[in-house]
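Taking the form predicted alone, here's one chain by itself in structure tokens.
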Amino acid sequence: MNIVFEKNWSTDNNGVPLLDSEVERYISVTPNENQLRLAEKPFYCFIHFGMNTATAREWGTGAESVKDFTIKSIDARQWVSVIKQSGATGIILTCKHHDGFCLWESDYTDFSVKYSDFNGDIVKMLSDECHRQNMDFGVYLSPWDMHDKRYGTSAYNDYFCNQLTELLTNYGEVFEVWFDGAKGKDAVDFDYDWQRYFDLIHKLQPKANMAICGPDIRWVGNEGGKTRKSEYSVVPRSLRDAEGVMEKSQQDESQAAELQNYKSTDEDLGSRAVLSKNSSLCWYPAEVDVSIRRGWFHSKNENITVKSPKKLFNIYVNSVGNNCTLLLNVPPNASGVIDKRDVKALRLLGEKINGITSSPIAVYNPGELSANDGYLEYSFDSVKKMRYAVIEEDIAHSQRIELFDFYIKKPNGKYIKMYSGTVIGSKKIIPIKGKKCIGACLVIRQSRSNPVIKSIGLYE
């Protein structure tokens, strides 16, 4: 055997320590039974739709009246189907959005679909909608809000958790609450009661797992669908702190073309550096947003906009098989259908996420590795031509992995390295190209403590 499988994890681990003190503190942080069931279910969608949608902005002005909601109708149908078609398990509608518009029949508020010539709960539909076809329905509710006047004094958190509330008690179970810290330069200097409003949603919807300012789910960062080399999951608390994450939010109209620009794949976030100078961890990972289109609300001006299934399927890979979550934006236009040009992108994307463990080779589940299983090595009984593999950990146990290297085997014997990286965690994708081989290996070059492997998965 090559002497460089032999460097790995069970013998020099690189040159760190295997298991101390501080490695037992890293993998001592592990998800709860919420961030697991989200491991088991990365790919999910956001439906932006409502007041802008009608009026053709992408942030409203908070000086609209229902009248402005024209909207007569809309196919709820069509959308959960086709969303469904991309292989995406839910979807998170953009119930109020910054304009304060709600897209339910709130008892709250007169600024509601209730007082508009639409005639429905947008919500209801929607989530009915989701659950006849067994996807997953989430809520945002967009804390800054433009109309609504008790904006900036106590009354407001009053206002939002009745609003909350009507959300997580009349539409059935919700698997995500999504907030977001965008707020206009001009909005009033108020600090929302973020406790209290998770404090409700435990209470009120106990499985549903809480972003972007919330404690179960943290923003990658940017709105381009960009993700870091290493996208660890076990993170500085300090992360979980709502400002920090308001401050780096759209603060205006124009700057979403800038966040999808921005950059972090520099940007260290939990490496043994990082956690051995902050003293509280948690388990904090990664959602990554992005839109179909270049704004988040239908614009026909933006039709030609829409992503290639080669590029969604790139986001994806680099997302969900990036150890992320994805929240892939698909707006509604005004007619209340999604636009043909992205139903023909959403069910090209389904076709190629299929095609990835569509034709397996061998699945494997190693589990908790011992000082024998150093390097992993499989044979084959005759010649693929493999076009993926899939790493997941069991991150029941945290995530450990940390410096891996895959390998196959030539039908000559002699091995090829198809692929370096860092960290595996949830899930890893790694593009193969049909190369033909008779084997493969995966060599764990660096872990925290013992490796344990949920499954790997070998595809033609």
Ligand code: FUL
Given for the second form:
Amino acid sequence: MNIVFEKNWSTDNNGVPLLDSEVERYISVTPNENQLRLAEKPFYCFIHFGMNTATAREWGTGAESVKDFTIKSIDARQWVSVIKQSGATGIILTCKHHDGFCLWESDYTDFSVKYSDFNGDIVKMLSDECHRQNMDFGVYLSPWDMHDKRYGTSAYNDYFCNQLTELLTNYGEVFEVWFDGAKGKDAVDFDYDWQRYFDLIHKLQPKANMAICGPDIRWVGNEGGKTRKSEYSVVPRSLRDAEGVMEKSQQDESQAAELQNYKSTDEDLGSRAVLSKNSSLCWYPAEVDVSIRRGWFHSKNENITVKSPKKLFNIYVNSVGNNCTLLLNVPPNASGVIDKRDVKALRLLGEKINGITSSPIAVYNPGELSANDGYLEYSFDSVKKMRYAVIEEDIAHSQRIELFDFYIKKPNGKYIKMYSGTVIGSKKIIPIKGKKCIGACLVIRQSRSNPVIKSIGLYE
Ligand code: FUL
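The form predicted alone done, now the form predicted in complex with ligand FUL:
So here's everything in the complex, that chain up top.
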């Protein structure tokens, strides 16, 4: 045996218990069916489109009128097909942003497309097109509403539930409902009836995940595409508290830039040290929301800020490949189409993502490891130039791996460590940069119990 592999989870487990009653408490926390389904389709897009697209703003003022929505048409087919090319499998539309303008023909307000010069229901146009092109459709409905006079009174909770009912009844299956925590710092205090919203969603769309201020998916904590070194999915239940999420969210239009540079102070959300201090835990995986441009809404002044395919791909590897889902925002312009710059970046991103797994050296499915599998060693029949290793835990058994090293075996027989990591979770993507090798080895140094590995894919 190679001496460097001797210390592993099955021998000393880095000096911590492999499984005791405390650790058992951590691994008893597992995803529900909706969370499992989302982890299988971890990349989807946001579309920020609406009043702000017409008025060229990031946030509205609350004083807009339907006449300000001067957009005449949209090309939903283009939106969906362009986004599909990026490899994304779903789209979440800002059906109502903070300005309160509704992109569907709601029966509960006169501040919607129905009363504007736009001819049609944008939510219907997009959801129909998503279903036609086999893409998931999701809904962003801003809890904070600057325009509606009911906001701040209990009648607003009824209004909000009526809106949810329309959106979750008339537009087919909805895969995610996104509740933004942002609220202007001068806005009136208001008690959102979160539990009523969650119960309603659960009743009308039992397969939908509820994100950010919702209980299924947590906000990664910034809008710049960054993730922590260790993105845990088993975390203290208190992180699910919607009011807590709101406190950390945008409270001012200009704060978007700040959030793009945000460095989370809560770096550790789920190590043993954190979990041991919390009696109640939950499965609450992170979602990375980031815009392809500087702003969330389209502005022609920001055409030069479209992120390069390389940058977008790095974001993908650091989010999807770091146990998170990725929600990439693509804002169509006031002519109702996605700009050609964004189109090109998305196409090239899609090619790069496909390129990760297009040339497999081998894909293994080890399943639950036993004490004999302290490390996993693989040999190839010829020299390969490895570009990626993709490792997935079977998260139906929770997340177990806490520390690991990944080695390649050089043609001269020597092992070189390519990566040291912590969390694996639903997916870890390790770039190897085309290094020549005749084998590879995964050494799990620390785990919460016997690791359960769904797959290890090695790619040229
Ligand atoms: C923020 C909002 O204030 C932004 O306008 C955008 O919708 C972003 C996704 O969330 O909190």
